[in-house]
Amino acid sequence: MRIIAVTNIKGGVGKTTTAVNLAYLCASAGHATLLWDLDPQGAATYGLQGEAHEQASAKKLLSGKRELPELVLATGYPGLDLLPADFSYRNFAVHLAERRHPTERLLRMSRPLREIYHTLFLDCPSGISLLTENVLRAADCVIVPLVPSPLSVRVLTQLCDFLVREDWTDLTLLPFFSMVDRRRSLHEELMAGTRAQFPQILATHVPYWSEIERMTLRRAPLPAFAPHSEATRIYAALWAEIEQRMAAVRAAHADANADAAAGPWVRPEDTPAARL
């Protein structure tokens, strides 16, 4: 199984509309889909019809008296599930700083999905806490959306430093830029300057338009009730340079591991017999 966070530092970027729009088309090409919405407010929770578990609170899941397989929800969509958002999530942190080697339960908890699901999306909260690290720790890769402003470039700066500090370097971690008004010249430019400084982010930006918006009234996925509009055919081409981007990920550790199990690189020349 797969894990894809969804997070960014800074709120209001995007976050929870990304997740459940890609959530949606990872399901729609035939993969066992699994959302767990992270975030105590519940967005992706509401944006997808679930409601929360009477009993699914942060300190049973963390004290195992909760397994999650036992809290997953069906969407109505086909592949797609959920996990919903409770509002003791908000405590999440304070849960998590109180059990051994904190900054790896996330991934620990996430392992009786492993047989269920192919991927699993993690909708995360803004900020960064130990609740931020466990993502970052259980997470393959790592979608951050980006509003083109002077305060998401520092902190995606932030971020890249944090990852860097940590050694996690091996994280694929794919920015992307949302809610981009072309209009706006300051847009255009902070876009351009931020490419420069950071290569990876993904060629694929979000605009801000009212459709998209259209989410949270109609509680669904974009996909789902506009399966034939430019924004869906956006959110479209997001994943499938996403896909592209993991596929590549995956190629290049093949290809590691498969040098390292060969053992060092002996030139022909350096060979007993040729020295002969």
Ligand SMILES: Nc1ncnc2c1ncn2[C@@H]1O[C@H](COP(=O)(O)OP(=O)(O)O)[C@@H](O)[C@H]1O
The other form holds:
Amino acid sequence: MRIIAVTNIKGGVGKTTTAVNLAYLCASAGHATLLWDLDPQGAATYGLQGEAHEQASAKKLLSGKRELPELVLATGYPGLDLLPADFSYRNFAVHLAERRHPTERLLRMSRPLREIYHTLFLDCPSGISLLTENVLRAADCVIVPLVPSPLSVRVLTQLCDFLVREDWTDLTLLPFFSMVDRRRSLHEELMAGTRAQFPQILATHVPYWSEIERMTLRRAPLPAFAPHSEATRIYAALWAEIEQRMAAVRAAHADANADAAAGPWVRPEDTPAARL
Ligand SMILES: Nc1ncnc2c1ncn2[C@@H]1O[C@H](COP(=O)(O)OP(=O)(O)O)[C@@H](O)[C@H]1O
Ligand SMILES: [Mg+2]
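Beyond the form predicted on its own, can we have the form predicted together with this ligand?
Zooming out: every chain and molecule, the one shown earlier first.
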């Protein structure tokens, strides 16, 4: 099972919108997909018409009184299931801090899902907490929606620095520009500048369109209610680019493993910072 997180320290940047649409596209490509709504506000749960589970408190999950597979709901979309948010998730970090190996818990909790799902999406709350650390530890790939602003560069720098400090550099970081208004020359300028600094930013960007905002009224993934819309085409392009990047990373890892088997040398591009 691959774990794909959608995260950003900042709120209102399109994390939930991205997680719901990409999870839907992943499922519709035939992969058994689960979306875990980790945000106590439950926007992804609402967007997929799910209900919070009464027995799903963060404390019960962490103590092992409840296992994740017991809490899964079908969304009604083929291949897409949902782990609904719970209001108790607001204290997730507090409960995590009480446990041994606090940064490993989410990865451990997700283990029973491994046999059931091909892809697990994590829709994360804003901020950077012990829960975020757990997410970064568990994820194979982290998608970071960035609204073009001077702050977004700072946020990305903070995240990269944090990953290097923790030596979690085999994590694939996939930032993309979200809520882009091309009429604003400031957005164009900021995107060009940030791309120069972070070449790993995806080529696809998602515009600021009211059609995308309408998802919250429809309470459905965009490709489900507007399959032929331009916005759906953009999310499909974003997903295709993410899949391509992940495949390239897998191939590079396989090559590196083959090299490691062949000899003990280290190539300069294999240093932790270069892999980010
Ligand atoms: N590309 C977009 N264009 C217009 N509105 C958007 C877009 N992406 C998200 N929104 C809207 O912006 C708000 C915040 O988006 P959301 O995905 O919930 O962000 P986050 O999860 O980062 O807080 C929501 O009302 C959502 O419908
Ligand atoms: Mg959200």
